[in-house]
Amino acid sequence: MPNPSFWAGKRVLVTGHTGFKGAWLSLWLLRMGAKPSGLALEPPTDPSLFSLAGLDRRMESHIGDIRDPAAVDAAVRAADPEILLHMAAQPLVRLSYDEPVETFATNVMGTVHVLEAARRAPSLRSIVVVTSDKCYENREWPWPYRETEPMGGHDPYSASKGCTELAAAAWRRSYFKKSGAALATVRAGNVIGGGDWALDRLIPDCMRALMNGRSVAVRNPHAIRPWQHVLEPLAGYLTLAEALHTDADAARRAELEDGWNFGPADSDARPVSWIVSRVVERWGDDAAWDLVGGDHPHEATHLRVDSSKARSRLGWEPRLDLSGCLDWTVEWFRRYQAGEGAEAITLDQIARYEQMDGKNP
């Protein structure tokens, strides 16, 4: 669990601050007293949790492309981080599909322009790459992805994530270890959790539909995906930016300095249909789901990742199990829908969830 007194005061940069994931994080960063700036493109959805929690004026925020050097190197400069957390990128992988060069663009060379601005960062002291659990060449095996498996990837997606492991890998040994700044890589499953409204996947879908009093429909109900709340991966990236942060040992900084899985236990690995039957289930409303046909783009049907390295060696563990993830998801959109503001139904959910223990209070 990261630690507040360490990131009272920080300087911070998030790329890709006005996405789902990244205003989670600046919210986190800001309550700890962090001082949080961003680098993005617009919200890339209406509404947004970046808009509606007023995070444009909580925190400098620079919109901006990552495909373009000179705008990464402004930010950079002007938010002279001590911290980087970089996960700007295209996300989508039906979308991969449509605009491969694109995502290629955005997911590879923008982070060798993060990683080339960074370089010329005085203060920086430790960067972390979020790239993703499609990063490993998917053999449909049932058991789960260890961080020493090879890169790889079907789809244009996945196959860009792969790269920008190797990518940050090739920057790690060439440049990194000679400058002072920490750099690793990390990798997560399918996040879910209040304030998605992102196109083409599962939960938004969902709460799209259900809001609106219709049928949620589902292309692939048999895919088996690693499912977890927001907060558990956010909660393993930060831990571990502190600690490349903190730890001068040599030894120590050389371990830490690798590619990170922060997965739900192997429990929390479930079909798609499982995940919407007990998300209509927990709306009510006699909300229902309903398998849409034709020919879909290639996506996995098997994904694990074995998280056994970060909770041996950073004493992360995720805390909420799969029935409180989709509990936590519901009841926020809930609350939204209900006239709740968005920021404070994601601050309390932070609270509640540095205050666990446990799984599921």
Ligand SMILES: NC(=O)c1ccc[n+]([C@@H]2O[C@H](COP(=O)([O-])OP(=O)(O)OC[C@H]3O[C@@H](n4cnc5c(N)ncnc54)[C@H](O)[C@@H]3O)[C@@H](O)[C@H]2O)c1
Contents of the next structure:
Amino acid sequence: MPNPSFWAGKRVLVTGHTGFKGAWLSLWLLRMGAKPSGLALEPPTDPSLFSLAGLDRRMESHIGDIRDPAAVDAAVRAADPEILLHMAAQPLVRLSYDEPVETFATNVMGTVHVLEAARRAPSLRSIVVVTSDKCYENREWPWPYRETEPMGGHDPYSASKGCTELAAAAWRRSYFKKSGAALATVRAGNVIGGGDWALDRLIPDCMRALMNGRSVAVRNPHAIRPWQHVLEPLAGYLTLAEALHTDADAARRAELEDGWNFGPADSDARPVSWIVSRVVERWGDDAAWDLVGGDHPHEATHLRVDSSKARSRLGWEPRLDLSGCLDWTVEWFRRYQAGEGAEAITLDQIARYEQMDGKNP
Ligand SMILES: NC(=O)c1ccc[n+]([C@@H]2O[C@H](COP(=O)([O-])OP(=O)(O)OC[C@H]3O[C@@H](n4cnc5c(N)ncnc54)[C@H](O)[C@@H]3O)[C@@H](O)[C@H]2O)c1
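Since the structure above is the form predicted on its own, I would like to see how the form predicted in complex with this ligand looks, so please show that one next.
Let us now look at the entire complex, which starts with that chain.
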């Protein structure tokens, strides 16, 4: 769990701060007294948690494209960060089939631009590059992937995240290792929570339909994913960034500077149909879901990650099981629909999460 007294006053640059995870992370950083700044394109959705929470006024927000090295350089210089959390990306598998070049340009070359600017950032001590559980070569087997397994990716998005991992490792070995910031990469599962309105993602698709009184259209009911609440990987990223910044001992630094899985418990990897039926049940109002036929682009059927390393070496552990995660997600959208402010709901859930000392309150 992140230590608020460590984060208080820290200058933290978050790329992708206008997105779903970035907005949650920025609100959490502000709550802990950190000084976050951000670099991203305009919010990718309307509505967005970023805009609803007024984050453009509450942090130094740079709207810029990471495919443009000059824009990245300017934002990094202005922020003079001590910690860099790089999350900006084209994050959607289906869109990556339509826009493979843009996906690689943003996810791979965008990361290279961020790492290059990071080399010139004098105060930087700790870098966390966010990739994905999809970075592994997926063999469609039932076992969870460990950090030591080969990178790969069937579709352009997954392959771009595998390449991002390779680029980050090369920059670490070639530049940062000799002098400079400690760098790690992080691989989370399918993240869900309030305030996500992305297209072609299960929970936002569900919430759009349910809030408008429609039935939910489901494409890949049998696909198994490691579902987790957005606060779980964010707690992992913050814990790791803090350790990279603090743990000066060479052996510990060597251990930390690596890839890290932050997935849910194995039992929380469930098929899409299981998730949708539970969401619909929690929503009530006679909500329902339907199968959408037709040809859909390939998406992995089995995907789980093994997070034993984060548990044993960072003391990180998921706090919400899948049932709690769905409760909090449906609760967020219900409260939002009832007129409560997005920032207040989000901060309330962050506070409750911080106070949990075991699984589900
Ligand atoms: N949401 C998930 O389930 C999930 C799972 C695994 C990994 N991830 C990774 O987590 C990170 C955040 O994902 P998210 O769910 O918040 O996505 P999101 O779409 O909500 O946010 C993406 C962010 O990246 C920014 N961005 C996109 N292209 C950019 C560009 N060219 N230049 C600058 N900024 C750009 C957007 O403006 C936005 O701020 C991504 O790296 C994603 O691949 C997400």
